[in-house]
Structures are given as C-alpha cells and as structure tokens.
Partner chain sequence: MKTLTRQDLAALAAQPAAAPAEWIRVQLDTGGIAAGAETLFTALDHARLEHRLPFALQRTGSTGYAFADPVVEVQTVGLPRVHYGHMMPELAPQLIESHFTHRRLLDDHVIATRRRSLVLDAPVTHILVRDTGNGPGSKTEFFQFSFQEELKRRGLADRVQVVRAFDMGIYDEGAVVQLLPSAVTYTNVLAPDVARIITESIEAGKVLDDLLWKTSDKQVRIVLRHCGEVDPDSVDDYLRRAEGYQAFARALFELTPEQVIAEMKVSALRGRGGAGFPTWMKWQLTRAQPATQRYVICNGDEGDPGAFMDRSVLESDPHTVLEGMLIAAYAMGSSQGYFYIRAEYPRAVERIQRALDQAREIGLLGQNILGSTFSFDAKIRLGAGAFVCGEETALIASIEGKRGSPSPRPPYPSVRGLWGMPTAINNVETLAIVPAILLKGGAWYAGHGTETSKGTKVFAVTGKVRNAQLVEVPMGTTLRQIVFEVCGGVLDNKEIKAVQTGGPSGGVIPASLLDTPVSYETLQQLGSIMGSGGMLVMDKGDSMVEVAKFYLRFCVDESCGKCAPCRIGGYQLLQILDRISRGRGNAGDLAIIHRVCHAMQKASLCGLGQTAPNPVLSTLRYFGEEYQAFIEGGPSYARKVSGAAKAAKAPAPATTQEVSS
Amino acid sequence: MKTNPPSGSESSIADLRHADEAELIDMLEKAEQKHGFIPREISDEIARLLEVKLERLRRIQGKLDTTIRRDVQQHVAHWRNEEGNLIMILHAIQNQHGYIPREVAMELSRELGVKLARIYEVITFYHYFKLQPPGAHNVTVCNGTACYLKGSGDLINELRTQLGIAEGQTTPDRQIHFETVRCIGCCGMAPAMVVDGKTCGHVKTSDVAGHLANLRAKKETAA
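Let's have the structure for this sequence by itself, in the form predicted together with the partner chain.
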C-alpha cells in the first residue's frame, strides 16, 4: 500500500506550477514547519519547478536578445547604403519603443561597428531622443513664444504642483509623463497642451485638474 503523501501536498504541488520563486520558497518553509523536515517529493518537485522557471527565463531573455537583434538588423538594413544613417536609425528605434533602450543602443553599436560612446554622444546631443521609457500617459505643455506669452508658465506650474514632478519626469507610479515642447504648430489656440496625443487649445490652469482626472480614470479602466 502506498503511503499517503503528507496531507495537502497533492493540491499544493499542482498549485506550485503557477507560483513564483518567493512563493515556492515560502512553501518549503511551510512544509518544514509542518513536518519538521522537508518531504522528499516536495523538495524534488519544487526544485524541478524552479529549474523550469529558470529555463523559461533564459529562453525569454534569449528571445528578447534575438528580437532586439532582428529589429536592429532590420533598421540598419533599411538604411544600410545611406551615409550618415545613425540619426535616422535612432529615429526608427525611438518610433518603435518610445525611447532608446540601452540594450538596443548596445546592439546597434555592434551592428554598425560604431563605438557605444559615439552613439550616446549623438543621442544626448539631440533633445528629441529619450533615454527613459515614456509614461503610460503623456502630458505635454507647449512653451513656444505664443503660448508663453499667453500663460503656459502658469500651466507648467500647475502641472508641477498637481503631479509633484518637474517637466521631463514621470510620476513615481510610471503613469504620467510630463514634458514641455516648443511650438506644436497651434499658436492660434495658445496656450496649447497635448494630452495623450490630443491637442487642447486655450487651456486654463483650472482645466488642468480635469485633464489629469480623465487620465487617471483611463488608467483605472485599463487596469
């Protein structure tokens, strides 16, 4: 007659497949507390699961690397025969990711045979290129001359206060990125602001709270 496995282990092993590492270790401790030792079948199973997870992690990482490599190769191939292609490739990368991730820059450096330092030299020179991922939502205030004269400074102050961050930063929860730009071409509607791609004209400081509340509501429904 087969000895029953320690009570509860049957179901818990099944559950373990979906547990993360911390939970698995937690299970080990619980088992130890319960039985005074860790039953063999549990420790084996957990070790196996951890191994599986590690393997999957490696696979994802590897895939990520190949994806990055493939993407970068594509961009480079598109601009292969063009002299001075670096900036256009960086534009393509930023279009794809919303910023220029470090791993991609490194891959680009390998692919083009250009020193990483030189790539960063170019990236940092141009304001348009970003090294940080954008927030889930973006608020951009125009600070061109027309908007400045019509009170964009007040809008910027209002956003600073309400978001608790300065322009160029993202809220700690990574939800809202706040930025200023120079002239978005709607001077007729100054002061102007772009909220998640939508341009709003004649913005008053009293409108800011409403726009932010809308964004936060969007975030809730998305979550």
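Instead of the form predicted together with the partner chain shown above, give the structure for the form predicted alone, please.
No partner chains or extra molecules come along with it, only the chain itself.
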C-alpha cells in the first residue's frame, strides 16, 4: 500500500527530534517568520523535547553533585580536628581542581556550617587561592625590588599587550595564566620570570614573544 509523504508540518516535527539547541532556535525563528506565530504542534513538541533534555541534565547534575559532596566530605574528614582546618581544606580542594570552584565552596559551606561569605574572605585574602580555572601553562613575573629596578614593569606591560589580559588572569582559550609575585629568590638573575616552572633570568621585553611562542608550540604538539 502506498503511503503519502509527511506534510510540511509533520516533517518539521520529525526533524525536531534530531535537532540540537541551535537548530531548534533556527526552526522556531523560521516558523515564526513564515506563520507570524509558532504553530501549536511545533511548540508542544519542542516543549516535550526540552523537558527530556532537562531531565537528562538533571541526572548529570545529580551525579556531579554527588561527586562534589563526596570529595568535600573526604577533605573535611581528613582535616576536621586540625586547627585552622578551613585553610587546609581549601588547599586540598585547590590541589585537586587547580582552583576553588564555586559549587565546591558552596558544598564546603554546607558541610562545615560556615557562611559562604567567610569562605570567600579566606580565599580572597590569600593570593595563593584561585577562583578561576588555571591555564594549561603559567607565566609568572617576579616584581620584587631587584627585578622592579631592572625592568620587570616593562616585562609585565609586554605580557599584558601580547596576551591581552592583566596579571592574575588567564587567556580566553585557557592556555596561558599570567601572574606576578613579590619575589622568587633569584635576585641575581633580575629581571626574572618563571615559565611553566622554569626560571628565566635577565629577561628582555624582546624575549617575551619567544617564550610565549614556545608555550603555544607545546599546545600544537599536544594536539
């Protein structure tokens, strides 16, 4: 028996089941432009599909929440009876994640019964703690007295220009984190900077581009 092909509306609804978010938005805009409104059958189907997607996301979030809760409980249990345990726990969290994720800080607040504002007071007081994910590579300029007198300010300005970020920030592609410190103990090598753990001395502004090129080459090699 010969079957009729689906109508335009039925075909559109069938397409919805295989569309991603961008395609759904595009379909909605085209339907609205064509009809002046979004047909009920299309809006109902999209609402159903969105609920399915949201339910999947809720399950994923639930698994993440469980993992976060378990990790925080383990850190708290390890340091619970130690004086100044909040700092120790924050160190453990940063060692695990590379920074202090907000959702982890919120879980820590609940677990310890400490206000979230108090946890952020500690995080922001100690410059060691980071609130943003670290970059794949790190560039640190020493800005201690010896390095400052030898031109570390010029290195900082050069890095700001070439990376397009300020100290304490990470490039948008999360590849390079740039920061300054008071002293790295290498005053005889002033001005000095540390690139991925390697100390570089007597650095000139003309050297900065080469160091950054080496870091980016690491990314290309890894890819």
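Positions refer to the first chain, counted from 1. Everything quoted here is computed from the prediction, not taken from an experiment. Only the largest set of C-alpha atoms that superpose within 1.5 Å between the two forms is called the rigid core.
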{"query": "N95 C-alpha shift between these two forms of 2 Å or more, rigid core reference", "finding": "no"}
